[in-house]
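First, one chain by itself: the form predicted on its own, in structure tokens.
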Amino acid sequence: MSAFLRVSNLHVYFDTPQGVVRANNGVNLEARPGESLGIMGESGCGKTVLFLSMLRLQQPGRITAGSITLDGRDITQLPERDVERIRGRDIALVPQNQATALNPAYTVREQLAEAIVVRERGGSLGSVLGRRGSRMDGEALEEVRRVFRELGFADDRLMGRLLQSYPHELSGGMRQRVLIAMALLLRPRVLIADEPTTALDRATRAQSLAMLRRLNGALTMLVVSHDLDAIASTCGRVAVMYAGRIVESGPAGEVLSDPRHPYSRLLISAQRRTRGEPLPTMFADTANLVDVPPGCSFHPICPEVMPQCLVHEPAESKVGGVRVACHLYDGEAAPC
């Protein structure tokens, strides 16, 4: 099955007083219809810039090269009016911070109604925010109930209380459920879940992951997370990102059980260590995206560095079912 969402050689740069930050530095990524793809990597690796670029919200960053193609249309080349139609209705985002993502001045009912107005009449959420009198008719209310039932919330009595509540009256898990429902009411073809387990307790975290699993196959889903278990339990494929580039991608079971890239090995082993076991040693801070070294960007701290790593940037090659950008596989891999 061909890719529905494809990112090709994407470069996104930010101008700063310290120099140009290469937040995305040649990203290649693809997702097929109905696929759940996990994107993982340390803070500062470029994950957030990547998904914001899919919505053309990466400003003040500049897309300097590459393309982001959704169902054959290059989003990077579309006028703002067309991109506004894509946001929410084609690609919906469930933001990381559920505590601040909802408007505190409006009830849940009003904010869900706004999502339906955007879907039916166009415009952005901001353009309809002032329509406080937005009402849900019987058909819209039934759609809201159906969406919440799909997310595992079927109690009609509690539903009534939820719709009349303000965001501050809800638990973190319930606010996140509202955000997911709001995104689904827009009927998107791609759903981006940014750090869906952040700041949630163990029970609420399990509920959130169960909600995401319920969506598998219904739409294309990107789960952006540091949480290895969240990726493993919700995604069929995974992409590992380092220093603005995807260094490894493939079936989740294969990448997570037998990572090829040295960075992937360190990242996964750090999360899977048992209590009392020392962390893998890495003598460096987060990759410097202003002063990117020549060759492989991971070579200054790579435990398996070779002479060519200091000079030549590795091409992406295919090893089994996995794509990996590493000189370790130059002699045994097929170029992609």
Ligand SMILES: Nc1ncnc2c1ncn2[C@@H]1O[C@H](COP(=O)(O)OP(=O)(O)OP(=O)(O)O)[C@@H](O)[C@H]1O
Contents of the next structure:
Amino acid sequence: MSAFLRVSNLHVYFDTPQGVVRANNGVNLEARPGESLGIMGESGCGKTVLFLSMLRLQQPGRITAGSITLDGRDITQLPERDVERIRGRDIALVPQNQATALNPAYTVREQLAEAIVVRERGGSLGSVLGRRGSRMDGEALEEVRRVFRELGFADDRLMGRLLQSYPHELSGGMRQRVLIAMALLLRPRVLIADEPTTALDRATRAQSLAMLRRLNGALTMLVVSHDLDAIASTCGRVAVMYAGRIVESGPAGEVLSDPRHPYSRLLISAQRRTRGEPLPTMFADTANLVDVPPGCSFHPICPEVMPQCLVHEPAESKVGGVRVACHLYDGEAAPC
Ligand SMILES: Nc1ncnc2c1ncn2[C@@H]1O[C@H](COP(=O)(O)OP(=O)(O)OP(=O)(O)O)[C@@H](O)[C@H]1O
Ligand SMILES: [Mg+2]
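Please give the other form, namely the form predicted together with this ligand, since only the form predicted on its own has been shown so far.
Zooming out: every chain and molecule, the one shown earlier first.
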């Protein structure tokens, strides 16, 4: 099947007093219908900016070049009114910070009801809350139960309690579940889970990923996680991001067991050591997104640096089933 979500040469810049931050600096990425793509990369490499750009919510960041196409339509060029229709209903984002992503003033029931209203009548999440329209009738309640059952939460009594709760009364794992349910109620074609396991303990983390696994095949998923086992069991393909670019992508089994890019090798071995805990940054300090070095941006710290790495930015090549942007493979690989 061909890609229906495709990011090509995406550049997203932020103007700051320190200079221009190149948060996305030539991202290439694609996802096919129904596939799960894991995205790995240290803090600050540009994952969240990439997702926000897919919803055109990257401001004050500027999309300066490149495209993001969904079914061939370039989201970066659409009028705002059309992008509003894409948000939530085509592409839904489960945001990174579950502790603050829900509205503290409304019950879970009201917030889930809002997702259904937004889906049926349009608008955006957060704009409908508190209006009469966001009550939940019997049919909507049954749909909510069904979504929670899909997520592995089947106890009706607990469900009743959950719906009456305010966000602060819930555990991190439960808030995560509510956020995923809310996204699913929008019936998106693409679900982005931006670090669905951060700030959760190991057991809850496993539960949260098992939830996503249940959705495999039903919709396209982009999942950021530091947990290699979780990525391996949830995602068919993996992309590794460094300093605003995807440096390697391919089948999860191949990339995780035999990473080709020197950065992927370091990242994956470090993540094996931390067993799924978010990494203390390895290179983020050196991956300066303001003064991006010429050539390959990883060259200042690459253990396999060669003279051409200082001068030429590596193009992507195909090595086996994997795409990799590294001069090590210049001679032996077919350009993509
Ligand atoms: N509003 C902003 N203004 C200036 N710089 C920004 C802004 N938002 C993001 N950035 C910068 O863009 C870069 C990428 O940030 P992003 O949040 O996408 O990283 P990330 O990969 O999601 O990191 P994490 O794993 O910590 O969530 C960082 O250098 C960040 O400082
Ligand atoms: Mg992030």
